[in-house]
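Given as structure tokens, the chain that follows is alone and in the form predicted alone.
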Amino acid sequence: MKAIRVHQFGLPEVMKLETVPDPHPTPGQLLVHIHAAGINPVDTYIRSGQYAAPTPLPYTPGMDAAGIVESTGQRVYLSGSLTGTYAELALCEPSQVHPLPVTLTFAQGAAINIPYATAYRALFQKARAVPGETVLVHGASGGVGIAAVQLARAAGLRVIGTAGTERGLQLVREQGAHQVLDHRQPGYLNGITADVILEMLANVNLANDLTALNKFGRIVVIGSRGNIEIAPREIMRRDATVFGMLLFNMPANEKAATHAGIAEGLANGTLRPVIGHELPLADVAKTHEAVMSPGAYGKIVLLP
């Protein structure tokens, strides 16, 4: 099968299209044909030799990845595989494998895992948002924003949502947030207040983020690349949370249940993926450029 390999951390151009041989399942394994495979910030720090937790080299890259068991022909998305999934195949315990609405593209499938367990999780196990209260979604353009603001709506919130381009500004509309912030213009959180932040790019908002909270108010740290000075009193005097979250820290059950609050809103419609690019395996590189540049609309998906 052709897979992509790492065999030394560092830029994108050491993930190489290379011809490997297809993995076999043993007892209680599944194998699945791939269709398309998610791209996610996640796979370009492991693929950089950042990750917190070193991967044992060589390896092929991927979380995400939507297709057809071969012993069954199910359509699935997968939320992990044991291989790696920016493959033509990937073998999978059967609890990283999940029903594939007809309604959905393959490509569609592919954005599901990360995206929309990372929005549920923030939303739903972290800020424990409830009905009437306002979410602020930074970044709300890209694969985890699009989720939220989805999620968001479904469960009765008031969205509020950033972009940075005009494109990504009309996608989040669309998406259904009730109000949308250009996060190019200067003070764009003037006179902004929210129950719940969902912060994406912690080093350059949490501190104004602090101001733009509630009494009891709650944000979920879902991205940071750096460091940043704060005002703890700001936590203080509102009564504040600041939550931390790595989505692999999820236990089981929580994760379970996420992918059943996931798999009705696929059923029901509510929940829509967003595709912003599609690209063959020999382009990885690009797509690990594009994922971590500034401007995000949709999901960048692989298609092996």
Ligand code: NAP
Contents of the next structure:
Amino acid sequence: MKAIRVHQFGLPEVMKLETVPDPHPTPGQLLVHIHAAGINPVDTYIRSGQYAAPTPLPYTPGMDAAGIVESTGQRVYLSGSLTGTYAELALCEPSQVHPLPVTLTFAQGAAINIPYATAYRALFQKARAVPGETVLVHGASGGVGIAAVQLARAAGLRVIGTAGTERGLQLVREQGAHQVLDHRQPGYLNGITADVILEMLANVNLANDLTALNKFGRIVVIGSRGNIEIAPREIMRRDATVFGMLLFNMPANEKAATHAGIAEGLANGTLRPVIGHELPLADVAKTHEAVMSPGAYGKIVLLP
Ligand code: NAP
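And the form predicted together with this ligand, for comparison with the form predicted alone?
Now the complete complex, all chains and molecules, led by this one.
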């Protein structure tokens, strides 16, 4: 099969398209024909060698994908794999395989796992958002942000979403945000208050988030790429809570609950992954450059 292989950590060019032996499932494993693989920022952190838990070399990148199970013919989306998803085939544990409704394309299936599970966990398992509350999705134009806007709307929250381009703002509006804000404009949070803030770039925004939070408000730090100085008094005077989360820490029972919640949203049409770019495996380096560039617009997927 064709697969992307990484033999050394470094720039996107270290990812090479190679022909490697087909993987063979042992009893209890599933072989999945990958039709689309999702690109996530974490794939770039791992490839660069800067991720906290280094992956043994060589490896095939990718955690998200959609395809068909060889033994059953079932359409599925994956929540991880044993062998990496930037490839024509992947081996999976049964717990990594979830039904993909026929109403969704494989590209959309590849955009489900990390974005929707992260947004679901942040909103409902961490912040415990309830109908009628206001959520600020701080970075709503990318994978996690769009998932959060759709999930929050479906749950009866008032949704404010931010983006950094006109195109991104329009997309966030189309996904159901009641209000959109350009996070590149000075003072864009003036007059904004929220009960829950989902934060994609905490090293830039956390200090301002604290001042935009209502009493008893909750912030979930989902993304951060550096350090920031904050005023702890702002947390204190609001009886506020700042949660951190890492999807990979999610216990198995909460993972099952998350994917059950997502399955219902996919089935009833409230969850509709948005694909911005589809590229062939050979263009893998471009996908890693794009996912780290400003101007997010939904998900980037590879088509093996
Ligand atoms: P993505 O698709 O690349 O989207 C990035 C988002 O951040 C875009 O909406 C982008 O908007 C926005 N952004 C850029 N500058 C911003 C600013 N100053 N303030 C607020 N938002 C800003 O990435 P993603 O997949 O949604 O992931 C978002 C972040 O969460 C990444 O850092 C990722 O590593 C992290 N993450 C963490 C977990 C976890 O388990 N903790 C899971 C998934 C993702 P524009 O491009 O329009 O400016």
